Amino acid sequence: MTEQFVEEEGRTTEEALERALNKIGAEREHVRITVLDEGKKTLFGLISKPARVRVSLKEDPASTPEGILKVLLDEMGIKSDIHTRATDGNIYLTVNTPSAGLLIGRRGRTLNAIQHIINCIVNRSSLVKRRVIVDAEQYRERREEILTNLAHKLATKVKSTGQEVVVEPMNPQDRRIIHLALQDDKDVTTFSRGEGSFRSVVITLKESAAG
């Protein structure tokens, strides 16, 4: 997991904390302080080099991605085993569970409410914006299948008929699926239309766009 932190300089190790300290917005009791330089002082009092420190925040579990989810999901009454991965900046969540039907939702929404619900309350004060990511069954990667696969049928459709698609209503997530599964077609492009829950992926010709 990204630790989150602040580096501050000060004419002493105690000037540098206490600018640490207002910087990150935390009490001496919930950070780990770490000196990084103690700095140099001349003959005379004069500072040449200054006191520079680090300071990072002491995580609570169940302020985590993982606590949280375990939270979540022990209020729903569903017993879960979660396993945790880094990559590429975000946090992936898998949870094992009898109870993957009710997790997942209809449509993955229950599922994507989680995910929506975590990221709000992990990034609301978080110096460091992390997207956490929640899956079960393997659902993600077979719903961005099933998609992409849709994307190329409707893409198929557009392209015989000459007639634009719009494409029922999704979630962010799953629109930006179909936009990357088109993104190098040659004879398609596509776009967004509407507004929040009733916002869908259109697919036209790129002649008809340009025209």
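Positions refer to the first chain, counted from 1. Here the structure is a predicted model, which means the values were calculated and not measured. For the two forms, the rigid core is made up of the largest set of C-alpha atoms that agree within 1.5 Å on superposition. Compared with the form predicted in complex with the partner chain:
- Relative to the superposed core, Val202 shifts its CA atom by less than 2 Å between these two forms.
- Positional change of Ser192 between these two forms stays under 2 Å at the C-alpha, relative to the superposed core.
- Core-aligned CA deviation for Leu69 between these two forms: less than 2 Å.
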Contents of the next structure:
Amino acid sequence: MTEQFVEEEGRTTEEALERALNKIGAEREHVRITVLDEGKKTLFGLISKPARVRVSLKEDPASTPEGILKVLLDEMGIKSDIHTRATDGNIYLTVNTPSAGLLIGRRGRTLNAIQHIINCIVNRSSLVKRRVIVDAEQYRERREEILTNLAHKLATKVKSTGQEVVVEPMNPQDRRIIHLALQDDKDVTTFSRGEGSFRSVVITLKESAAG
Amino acid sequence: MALKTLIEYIAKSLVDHPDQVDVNEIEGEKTTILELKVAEDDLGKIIGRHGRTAKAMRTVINAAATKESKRAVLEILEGDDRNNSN
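Based on the form predicted on its own presented above, generate the structure block for the form predicted in complex with the partner chain.
Below: every chain and molecule of the assembly, starting with the one above.
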């Protein structure tokens, strides 16, 4: 992220700061202040060199993805300890909590809902879209493992019976895991069928294998 | 437990006019009803594409309510209902 800042001049650093704060429209406690030049005065108060300050906005801790998640979980009555990790535009929030089951919900429903809300809030006003991923108790990792195993098991069934198998309806992330698990399979192919919350992956024999 | 403040926080963070967000909590024995009012042009943000955001909010308040063995219902209302007859 590029940092937003303004530079202003004044007779004193205080005056320069005052102007800079007016310009950026923020309170003193929400900015980082750098004095670029303290200015010089001659004996009779004549200015030989103005004071210059640079003011940049501090990121408000309550508006970071971690801050938003913390407020949400506190309001939900879920005690938590959150760790943030940022990699190539994605922000991973890992939650440690004694109420992991409640936070994750059936098939990750609550976890996904929270993740959706945080993404909406974080990306509401910013032009640069950042994807926020919320995880608890390695749920996402475990889910990937379970779904990959399921994909391979169903693929074996398709190969032995020659009939297509429709996996139960899933959200896009889960469907993606199934597609990826079987993308290199020589004998079967996958596609999605159905609309909205009924959309599900279909595993079927490749035409070359079927023919 | 504070379902009202939870919804208030989420709604205010999502909309362009947080000052027009109003939440009314009606507590029953087993069910809590939350009436959420937002400015007309903020409705889309609250509901989301295919109602995804509204659904996510319902999931979140239900998870919070489950802790107290209760259910929670979220009703989304248009803030200004004076112009109902077109």
